[in-house]
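First, one chain by itself: the form predicted on its own, in structure tokens.
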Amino acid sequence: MSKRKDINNLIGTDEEEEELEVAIPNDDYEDLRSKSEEFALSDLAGVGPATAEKLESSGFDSLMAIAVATPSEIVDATGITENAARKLIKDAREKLDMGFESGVDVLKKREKVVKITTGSSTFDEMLGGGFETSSITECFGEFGSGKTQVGHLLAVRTQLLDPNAITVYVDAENTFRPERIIEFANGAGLNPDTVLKNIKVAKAYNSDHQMLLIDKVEELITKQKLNIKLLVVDSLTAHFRAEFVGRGSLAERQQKLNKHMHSLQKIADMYNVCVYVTNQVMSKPDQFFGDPTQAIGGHIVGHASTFRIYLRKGRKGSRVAKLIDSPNLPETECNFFVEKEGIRDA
């Protein structure tokens, strides 16, 4: 089971009152899972064999699991009380000595992120190399616009980075074609039967099952040991838009939806992992000048992706990307066709 934190947000604007939570790199979860090896939760002040045991009946199983946890997940798994919890969490810390660290160790953990080429020069430049792991690329933009597209894509090109690298596809509108997958393998020069292979596919009914899937990918991950190296999620916001309809259900579509957001954020950061994800637009009716259109999520889905990327449809068929948001990156846009083998530039 995975733990998430539930974070209140003020609906509208970009004010934000979160619980602490800490995001382990993936270059320091094997250590920090050794060490938690090495304790058992009854070595936790006040942790008895009662709690011990509804710990690990709720996920709780190590002292890595609680030192991740918020105070209010930890209350509801045991029934303890607030000030207990956040006890409970600041001994796990401190035993897996998780604290700060300097700018040039963040520097070299940065040398572990890979990026997955898209085959067109202009995109991957644009994106400073391609589409980065340990980061949530999100990509809205209307209808045949290329989003399904770029996420076949990437699911096909990882490959080229590892053969048994695994991508993990949540189909949420029902877009996912195993024939485009043969096409763009072709493309790539890849077996298609191996690239197939390699993804995962899982199809989302509703917004419960589509966050209980990414629930399950952290599971393939540490239980069965996979490579996954690609999460896709298309789309992000399809389920929540159907489900929640009018204003007086957003503030509990948008809390839902951020929940969402830091699992996915959580499995990025951890694992090490590319984390793809689709959105829907609608067109804002009060703008009389410029581009009207706008991702679904608000600020929710804006703060908690890494990179933003708008895409339209261009002149004579093609594609225009526009990278919108990026912690490094300037604000620049590129040309592209989609064509039966892959993505080349205009």
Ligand code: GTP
Given for the second form:
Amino acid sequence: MSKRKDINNLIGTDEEEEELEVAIPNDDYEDLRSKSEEFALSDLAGVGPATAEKLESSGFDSLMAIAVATPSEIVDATGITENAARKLIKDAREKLDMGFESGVDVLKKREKVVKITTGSSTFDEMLGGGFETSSITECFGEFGSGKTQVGHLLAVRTQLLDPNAITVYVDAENTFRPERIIEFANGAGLNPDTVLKNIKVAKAYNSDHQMLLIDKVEELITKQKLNIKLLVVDSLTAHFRAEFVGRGSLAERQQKLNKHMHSLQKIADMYNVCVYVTNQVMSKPDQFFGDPTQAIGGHIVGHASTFRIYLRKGRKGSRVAKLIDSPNLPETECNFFVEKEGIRDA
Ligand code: GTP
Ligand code: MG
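Rather than the form predicted on its own that you just supplied, could I have the structure of the form predicted in complex with the named molecule?
Entire complex below, previous chain first.
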């Protein structure tokens, strides 16, 4: 039997109950939640019993859930007008004091950010110390460039930060390999059994399923209190690309991807999770200068990601990673080798 677990099978199992003890709740989230519990849905302007029931049955069962929703999600759930949905969200945010934060508050939040190291000092340096929690890092590049290897490596090395940290690995391409986790765990001096136990793998069968799984991740954090520190989505775009073919469906694809990115951002930001997503490239034949490849998903994916890394094959089997987008770091490159037990500076 493989050690992989599926999130779907995991929710509500007895086995899982034990693991709840390891959960370390996120302070910000706890603050908001206790504030949220002081209110009922009917305290919101314009919410009568019928709307409250619709909201509740669609999962918007607290002020907090409403405060972080988009108007269209509320419209879909309740059938109220978009304007009314906006008012509802605004009211929920005001009641929870989710307005502006001072620079001091943001700094305090930033102090909770931790960085997952890769084992390659130049790679870590390029990222200012490692892959950050509370952010989305997108890695794009051609097949075999090492995107999945980095995902596996992070799933293992997260546990160097905190032996109870949980990784959720959303596997959209059927490329998660527990064998590789064992090798990387040995390389990092960690117990492979413990490492595997702390990785929850869920296969995504299509783009809708993939989006649903992200909602489930939120439930794992809020309801099951799992101490999730890393969320890998490998690949972010493969299903979307396969399902929405041709120019005619591009708008719909981008709309769905936008929603997906929004959910991922919410998880990164609210629960201090490192979100790592991989992305493919397509060739851009009309590009005469520079690299004729382009990441899938365009601006929607690019803008939602905090850090973007372009991976390509380098000389003598090495890999080149280039940081191409970051809020606070220069554009730099590094060179490394993928090896049996980890990655190594070239
Ligand atoms: P796609 O998902 O196809 O787009 O590619 P990817 O970017 O995810 O590539 P992936 O991370 O799967 O990289 C595969 C490459 O990693 C292989 O071609 C090997 O070069 C390297 N690799 C994987 N496992 C090992 C290993 O055990 N030892 C060594 N030395 N290299 C490995
Ligand atoms: Mg891959």
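Note that the structure is predicted; figures quoted are calculated from it, not measured. Residue numbers count along the first chain shown, from 1.
- In this comparison between the two forms, the chain bends at a hinge between two rigid parts; from 193, 179, 247, 100, that hinge is at 100.
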